[in-house]
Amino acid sequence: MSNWLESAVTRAETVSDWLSPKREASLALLREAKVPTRKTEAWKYTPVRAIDQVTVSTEVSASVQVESIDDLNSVDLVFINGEFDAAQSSSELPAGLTVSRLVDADDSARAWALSAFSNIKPDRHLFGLVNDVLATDGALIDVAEGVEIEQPIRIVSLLTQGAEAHTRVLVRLAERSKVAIVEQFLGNEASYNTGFAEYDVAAEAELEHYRFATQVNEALSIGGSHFNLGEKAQLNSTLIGFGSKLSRVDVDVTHAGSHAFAKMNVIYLLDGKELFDLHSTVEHAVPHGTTEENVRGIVADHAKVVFNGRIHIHRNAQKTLAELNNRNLLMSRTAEINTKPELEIYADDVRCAHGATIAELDKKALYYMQSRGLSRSQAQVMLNFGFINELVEQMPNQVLAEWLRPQLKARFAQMEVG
């Protein structure tokens, strides 16, 4: 057991609150857990030794201003170094939306949260167990039956130098409800955080989901978004990852009701010696489910990407439609991509496909654009943006898409073709 895991277990034993019955089960698993090594399949290409090397400070800055997203008109929930910041969070909520903190949830919120906590997120996620036992602040979000929340809900987790944070989000969408939720992680200094969210999407409900895992440089960030879809439920999810010293996201989607639909678009952009690891698992447990998963990435310099996408079609999940596509662009001979798309099918009346490609930037296209007066940097940005722009255009919220585009272009500009 490593130092950080021993520390997590020791600190978890002192946590006592209304979630303790759920925490105890995770703590028991954590006591028996082993630190992932190169022989651990799910962590084969992603070393976690950097966590033991991080220096956590007891004196960290909490007075940090979070930038708003122009024209988004969102309901903001802001957490600075793992603690809720009421001053920067929205105080007024639209009708049909209930938001509670973990620390002060009422009896009604506690009742449904106890049934959902760690039931949607699988137990196999080691750092999810760490989050189970250490997350003392976070949000419980409840959308009433038949209600459409027009304002997006933006959950911001910002970390400063030397901070450690473990935040948890539980979301319940009642039948025929609709909401958009943005998970945004900020702070590029040396820090360590786990951020996990669980979504229970009831029958005919619609969830528009975004996760911006854009911490870079020295940040160590491990987390996940996990979804349970009821009958005819719809999920449209967009994940943006920039990579850092250690960045890992786990996504799990369970089709628990028939005729559910899940669309997931992922973009990752890496430079320098950054690492980004994405593991996604889709469980089709019932008939007539549909999954569309498109993953595109650009990797430069000595950066490394790990992608493992698995779609599991259970024996009773007839009439399933599922497709997984991973396309990658290497900008350097020293960059590394480890991709593993998987289909595991036990039903015989399904339509499924998967594929992965890895290519280099077209040198002829780059030369052609330079010959027409564009600088190398400009030509590079245009070619790169064309590669991922299709997924940007598919984002349901165009305000977020417009906000994201200049950030992507700025990141492209710093990538050099090797």
Contents of the next structure:
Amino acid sequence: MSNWLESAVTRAETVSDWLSPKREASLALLREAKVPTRKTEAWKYTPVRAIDQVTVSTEVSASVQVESIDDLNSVDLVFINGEFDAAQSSSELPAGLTVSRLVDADDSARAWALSAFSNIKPDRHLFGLVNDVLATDGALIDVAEGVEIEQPIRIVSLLTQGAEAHTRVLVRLAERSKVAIVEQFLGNEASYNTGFAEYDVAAEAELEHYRFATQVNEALSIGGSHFNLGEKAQLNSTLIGFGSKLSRVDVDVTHAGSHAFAKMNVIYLLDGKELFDLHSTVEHAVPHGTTEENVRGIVADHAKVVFNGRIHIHRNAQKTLAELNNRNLLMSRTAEINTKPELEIYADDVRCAHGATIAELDKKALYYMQSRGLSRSQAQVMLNFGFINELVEQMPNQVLAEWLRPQLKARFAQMEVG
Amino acid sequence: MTEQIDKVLEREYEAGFVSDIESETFDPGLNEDVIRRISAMKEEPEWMLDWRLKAFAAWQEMVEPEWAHVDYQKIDYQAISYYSAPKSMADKPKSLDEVDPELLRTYEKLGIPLIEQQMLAGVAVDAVFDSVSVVTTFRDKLEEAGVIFCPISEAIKKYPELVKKYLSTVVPMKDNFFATLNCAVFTDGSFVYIPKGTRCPMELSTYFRINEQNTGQFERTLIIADEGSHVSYLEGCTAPQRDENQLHAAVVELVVLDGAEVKYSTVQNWYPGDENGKGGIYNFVTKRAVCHTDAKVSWTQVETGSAVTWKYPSCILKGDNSIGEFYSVALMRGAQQADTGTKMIHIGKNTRSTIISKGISAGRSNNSYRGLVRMNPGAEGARNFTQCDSLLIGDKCGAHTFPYVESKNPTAIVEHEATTSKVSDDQMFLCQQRGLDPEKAVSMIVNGFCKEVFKELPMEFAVEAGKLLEISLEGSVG
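Given the form predicted alone above, produce the structure of the same protein in the form predicted together with the partner chain.
Below, the chain from earlier opens the complete complex, with every other chain and molecule after it.
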């Protein structure tokens, strides 16, 4: 057993709260767990040894300011190093929205959380288990039936130098409700966090979801967003990933009710020695589900990207439409792309397809732009931006898209220099 | 519809007869002594025995792979007989006239006419019956061209330098569980050497048949295409109908030197077991080619048999400008399971690979494509195109795709696409409206689905493959 895993188990044994009944099963699994190696399929390209190298200090500064997103007018829930920061969080909530913290949930919230905890993705990987046993704070978000929340909810998790944090978010959308939720992870100094969110989207409810996994440099970040879609539920999710020393996200969608619709757009941009690993799994358990997944990325310098996109059509899931498209631009001779789109199909009356491409920028397009007087690097930034912007344009919230664009541009410029 | 499919899919396995041939078979079991005995039976030189024993020692340390999407009962390696030879082989036939007539009749039943039809077809055949190579036709004509085509057991004795130089250079001894087992216990197989600049005057063919009960077949094929040479090689297989599972763990190595071209075609029709998955062959095969500069390898396979197939014919594109191709049709029905695909390892500059895989699943079968395309840092300007299509017939089967794509060179271009569809009602309606009965219609649609692969097969094989498909699909729609 590795040091961090041992320490996680030891610490977990001292955790005792109302979630303990749920934590125990995970702890039992964790005790038996082995650190993933190259031979572990889910971690084949992603070494986790960096976790043993991170020095977690007990005294971390907690007085940092989280930048707000202009014009977003969001309901903010801010966690600094895993602890809720009431001062930076919104104190007023729109009608129909209930938010409680894991630590001070009332009885009804507890009852719900106990039944929902680790339910959407019961088959948890090692870090999911770590989060199960160590998550001490987080949010329980409840959207009432038929309510449309206009303000987006923004959940920020910020890590400072030497911090370790495990946060958990549980979201419940009651029937016909509608909400937008932004998960934002910040802090680029040496730290380690696991952050998982579980979304239960009831019949005819609509969830707009964003996850900005944009921690870079020394920050080790492992997490995931898991969705359960009821009948005619709709999910529109956008994930932005910048790599870091270790950055891994698992996105899981289960079509539990028929006629549900899931759209997922993913953008990853990597530079330096960054690593980004995305595992996405879509389970079509019932008929008439639709999934559209578009994953695009640009990988420069010494960076490495891993994408595993699995679509599983169960025996009963007739009339499913599922498409997954993964397009990659490889910018450098020392960078690396590993992609694996998977289809597992047990029903015959379905239309499923996936595609994956890896290439460099179109030389003709570059030449064309250079012949119009642009420098090579200007042309590259422009083409890269065009490649990514197609997905940015599809973001339902244009305020967020506007906020994101300059960050992406800065990233391109940096990739160009590197 | 499904019931009708099931009903018709209960068709008989046409090659399922047992030949009444006296044979000499080892008692089941595997230990060093068995390996020594195999080696002694084959009158092998000392170095070969040492090599086998080394492999056996390594194999005992290895574990059976479990990553494939197949489910089968654990194999008891001590319950298999590792050597079986038709008795009349004891005093080896010098010509076809001396071969046991019953054996020849077996081949005739299988449609491998060793004599006349071969003349017409111009195919030289090496037939392997259980563990030994029975006969190789057209040897003189091949010798004239300088081509060596003989059982590998003979090559070990006659051309030890060639064998030593190339054996296990493509598939290393410790490559995988089944390949290592094959190193230890392989009994025969084919050996081909095409000299520099030679175009093999005829197509070469090997026919494999497992006849004895409780035996395994472990053949080993080594093909060396010297610089600028060309050869087309065909391989076919059958086995009798038996209740227990039989293991077939072959290794095929292709060494394709500068500017040479090898076309390797397989029609695999091992006994698939009955409708409930009882019996049938476990087909666990390692096939790999190394392509040197400007060389080309083309794997074409039509897989309709075996209870479980685990097979990934691969190309290591080592030399600049080398080309690898993989064309595959896998038709699974009943309780059959296949996990098959290819690996294309691009090492040299401007290397190119094409993968076309067509999987058809019917009954309760499961059909998986598993492939790897790897662009190494040196694969400047390399190109890959992969297309995997699955067709599902009925709602109890499964079709899966597991492609691994890895690239470390920005100038390399990789494209992968996969689709899944079924024989649509519209297509059926159209065909029937034009006067085709449903059975013909399905066969036609499936044939169209597989066309890209069939056109890669040599003529005779394409006809055979088409027929095989037709038989397998007989009445699969109503």
